[in-house]
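Have a look below at one chain only, the form predicted alone, in C-alpha cells format.
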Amino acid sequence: MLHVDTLHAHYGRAHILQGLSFHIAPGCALVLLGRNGAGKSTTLKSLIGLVRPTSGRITLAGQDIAGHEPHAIARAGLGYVPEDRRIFTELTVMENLEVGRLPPRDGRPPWTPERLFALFPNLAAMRNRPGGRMSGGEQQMLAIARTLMGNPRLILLDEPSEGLAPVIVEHMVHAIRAMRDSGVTILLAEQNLHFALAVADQAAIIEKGRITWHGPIAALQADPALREAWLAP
C-alpha cells in the first residue's frame, strides 16, 4: 500500500529523515516509535506533503506522491490526523464530518456519519454539538471520523493517544482495530508503547531520521534489550 524509499527532508538547514524506508502491506496497522525528537512527525508531515521531501520516493497504492502538494496527496487516498486535531471549534459535529467528504474508492462501502457514529458511540449523542464545546478525547474522535469521510486507502494518525484519559484510550484502542479489520491501512506515530502494542501488527523503530528496526510488533513485544537499546528515555 505505502513504500518510502531513501526518503531525506530537511527543516531549514536541519537534516530531519537521513534516507528513511520501510513499506506497509495493505490492511496492515503499522507503528512508528522512537524518542522525541527522532523524526516520526516529521515522516507523517513528509507523506502529506507538510514538509516537501529533499529527495527519495514516495508511493500509495502504486502512485507516486512524493512532492504533492497536500490536497492531491489526500485525493489520492491519504488522509491525515494531526497530533493537534485541528477540527473546526465552531462546526458542529456533523458540518466537521461533512468538510471531510470525498467520493468513495476502491469499491469499498463509503464511510458514513452513521457508520462512524457505531465506530465512535460518543459522537453519536452529540451530532450537533460545535467541536469547541467538546473534551480533547471527543476532539480526537472527530479528528479521525473526520479523516475516515474522505474514505482513505490508507490514514495517519499522529500520537493518537497523546494526553487522553485511559477510558478514551481503550476506546481508541477498540476503534483502530476496527479501522483495520474494516481495511483500512493505518501508520501511526506513537510515544505510547502499551497503546502502540495493543493496536499494531508491524512496527518500526526511528532514531536520527533512520530506520533501525522494523518487523512485527509481536518481535519487539518479546524483546526487552531492542526496546532498551532503543526506546528508552
Given for the second form:
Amino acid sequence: MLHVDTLHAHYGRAHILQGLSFHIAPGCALVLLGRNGAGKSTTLKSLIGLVRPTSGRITLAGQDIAGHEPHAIARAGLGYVPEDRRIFTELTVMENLEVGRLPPRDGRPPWTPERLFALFPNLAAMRNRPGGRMSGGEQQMLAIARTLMGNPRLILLDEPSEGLAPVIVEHMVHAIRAMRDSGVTILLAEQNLHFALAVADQAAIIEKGRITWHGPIAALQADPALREAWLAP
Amino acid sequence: MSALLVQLLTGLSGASSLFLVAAGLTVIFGVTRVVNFSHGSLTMLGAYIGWSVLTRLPRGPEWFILGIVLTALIAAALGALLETLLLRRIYRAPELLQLLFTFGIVLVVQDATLWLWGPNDLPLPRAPWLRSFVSIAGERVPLYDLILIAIGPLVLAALWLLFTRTRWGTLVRAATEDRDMVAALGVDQKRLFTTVFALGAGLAGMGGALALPDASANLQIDLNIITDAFVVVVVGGLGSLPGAFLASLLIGVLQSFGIVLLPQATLVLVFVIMAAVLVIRPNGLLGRAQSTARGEAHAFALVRPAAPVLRRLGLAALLLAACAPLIAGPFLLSVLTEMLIALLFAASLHFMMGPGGMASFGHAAWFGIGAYAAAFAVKGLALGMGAGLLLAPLIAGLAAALFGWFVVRLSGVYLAMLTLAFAQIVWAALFQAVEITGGDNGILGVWPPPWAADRRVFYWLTLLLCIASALLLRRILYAPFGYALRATRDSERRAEAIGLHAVHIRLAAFTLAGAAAGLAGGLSAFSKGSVFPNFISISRSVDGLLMVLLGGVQSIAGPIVGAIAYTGLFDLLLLATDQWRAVLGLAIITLVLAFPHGIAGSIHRLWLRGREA
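Please give the corresponding structure for the form predicted in complex with the partner chain, as opposed to the form predicted alone shown earlier.
Okay, now the whole complex, with that chain kicking things off.
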C-alpha cells in the first residue's frame, strides 16, 4: 500500500529524517514507535506533504506522491489526523465533517456522517455543536471521523491516545479496530506501547530519523531487551 | 428634527457602499491573511469601469442594475487575475512586505487609470429616476439613497447565506482558521483563495460603482476609500462581516453628521470614535482575539553589532560626509542634506519596526507633526530655529505617546492599519485647518537664522543632529532597554513572565521613534524653507518603509544604506520620467518578488549559506 524509500526531511537547518525506509501492506496496521524527537510526527507530516521532503521516494498504491501538494496527496487517498487534532473550532461537527468530504473511492461504500456516528456514538448527539466547545476526547473522535470522510486508502494517526482519559482510550481502540476491519490501512505514531499493542499488527522503531527495527508487533512484545534498548526514556 | 432624519438617511446610504468595500477587504483578509492595500484600487477601477459601462447603456433602472452587476463581474475577474498572477506568490512573505507589495499595485493602477481614462473627474449623467425623490415625514429624500440603504443589509444577508449554507462557504470559514489542515483534507487552497479574492474584488467593484451617482469616478478614490475601509474593518473586528456592517453604519452616519455640525473636525471625530471602541474592545466591536493563522511563523533575525570592517567603512563614510561641503556645490549639498534627513527618518522607523516589531504604515505622521511644529514655532510664535528644532521632536514625541497609548496594545496588521489611518487623519486635519496651517498652500518662509543661512553651515548642523540621533537610537538598542524591547517583540507573554511591562516598553519605543522622526521633520522644514500637507502623505510613509526594507530590517546599517540608495534613485527617477508611480510600483513589486527578505537580508542569507556550507 505505502512504500517509503530513503526519505530525508529538514526543519530549517535541522536534519530530522535521515534516510527513512519502510513499507505497509494493504489492510495492515503499522505502529511507528520512538522517543520524543525521534521523528515520528515529521514522518507523518512528510507523507501528507505538510513538510516537504528533501529527497526520497514515497509511493501510495503505486502512485508517486513525494513532494506533491498536500491536497493532491489527500486526494490520492492518504488521510491525516494531526497530533493536536486541529479541529475547526468555529465550525459545527457536521461542518467539520463536510470539510473532510471527498468523492467515494474504488467502489467501496463511502463513509457518511451516519456511518461515522455509528462508529463514534458520542458525536451523534452533538451534530450542531461548534468544535471549540468539545472535550479533548470528542475532538479526537471528530478529527478521525473528519479524515475518514475523505475515504482514505491509508490513514495517518499521530498519537491518537495522547492526553485522553482511559475510558476514551478504550473507545479509541475499538474504533481503530473497526476502521481496519472496514479495509482502511493504518499508520500510527505512538509513544504508548500498550495502546500500540492493542491496535497494531506491525511495528517499526524510529531513532534519530532512521528505522532501526521493523517486524511483527508480537516479536516486540516477546523481546523485553529490544523494548528496553529503543523505547525506554 | 426632519433635517436630522435626512442627514441620518444620507449617512446610512453612504455606509452601504463603504460596507461593500470593507466586507470585501475583511473576507480576503480572513482567508489569505493579506491586508490588501490594492483593494482601494479595485474600488476605484469599479467606479471607472462602472462609468464606462453605465454611460454606454440606456438610462432605465433595469439597465442600471445590469451595469452594476456587469461591473462587479469585471472587477471580480480582475481580482482573480491579480491573485493568480501576483498575490499568490507572497502569501508566505512577512505581512509588511505584503502591504508594501499591494501598495506597489496601487501605484501601478493609478498610472494605468490615468492613462486609460484621463485626469478629469468623470461624473455619471443622472437618469431621471436617479434624480427622483420620495417624501418621508414631509422631507424630500432621494430615492437612490433609500435604494442604497436597502442594499447594505441585503448584501450582508446574501454573504451570510453564502458562508453558512454552502460547501464553498464552509471551506472558506475552515481555511480562515487553519488553512494547512484544510489542504491536508484534500481541498485545493489555490482555487479557494482565487475564488475568495474574486468575491472580495467583486464587492469592491460594486461598492465603487454604486457610489457613482452621488459622486464621480476620480483618481483619489483608492486611497480615500482604503483609509475608511481600514477604519471600518478595525472598528468592526478583523474578519467579522456583521462587525464591518455595524462599523460602516457608525462611521457613515458619523461622517454625514460631522460634515454638517463640525466640518473641520469630521476626521478627528472618526479617529476619536475608533480610539474609544478600541480601548473598550481591543479586537473591534465583534472581533475575536487574533491568533496568527496556523502554518506560518516568522522568525526574526537577530540584530548584531556590525563587523569591524563595516565600522571602519562607516567611519570613513562619515569623514567623507563631514568634508563634503568643502567640495560639493549647492545642489549636491541640498541633496546630501535631504539624504541625511531621510537617514534619520528611516532609522527612527527601523527602530520601531525592526527591534520594536511594530510595523508602522503611517510613520510620516511624526515627520509631518515635527515639521509643522517647527514651522509654527518660527512663523506663529516668532521663536528662533533652536526653539523650533527643540519643539519638533518634543511635539512629535508627545503626539506619538498619546497615539501610541492606543496603538501599542495592538500588533501586526491592526497596528499597521491604525498607524496608516492616524497619519491620514493628521494629514486631513492639517489640510482642513486652513487658518493655522495654510491648508494646501502650506507655511512658507521657514528659513534658518542668518548664522545658519549658509548651506554649508546648515548641512553640518543637519549632519551633527542626524548622526547623533541615529547613534543614540543605536546605543539604546544595545542597552538593557533594547534587549527588553526585542524580548517583548519575540514573545510578549514570556517577556511579561520575567517581569517586563510590555506595553510600557513598547510605548517608550514608539515615543522615541516618533520624536526622532519629528526632529527629521523639523530639519526638513528649515532645509526646504516651507512645510506642506504632503509631508504626511502615504507615499512619504511608504518611502520610509522602502528605505528600511530595501536595506533590510535585520541590520542597523540597513535603513541607513537604504535611505541613501533610495533618495538618490528617487531623485533620478523624478528627473527621468512622468510615469514615476508606475515605475516605482513595478520596482516595488519586482523587489518583493525577488527579495522577500529585503536586499540586505537576502545578501546576508547568501553570505551565511556560503559560510556554513
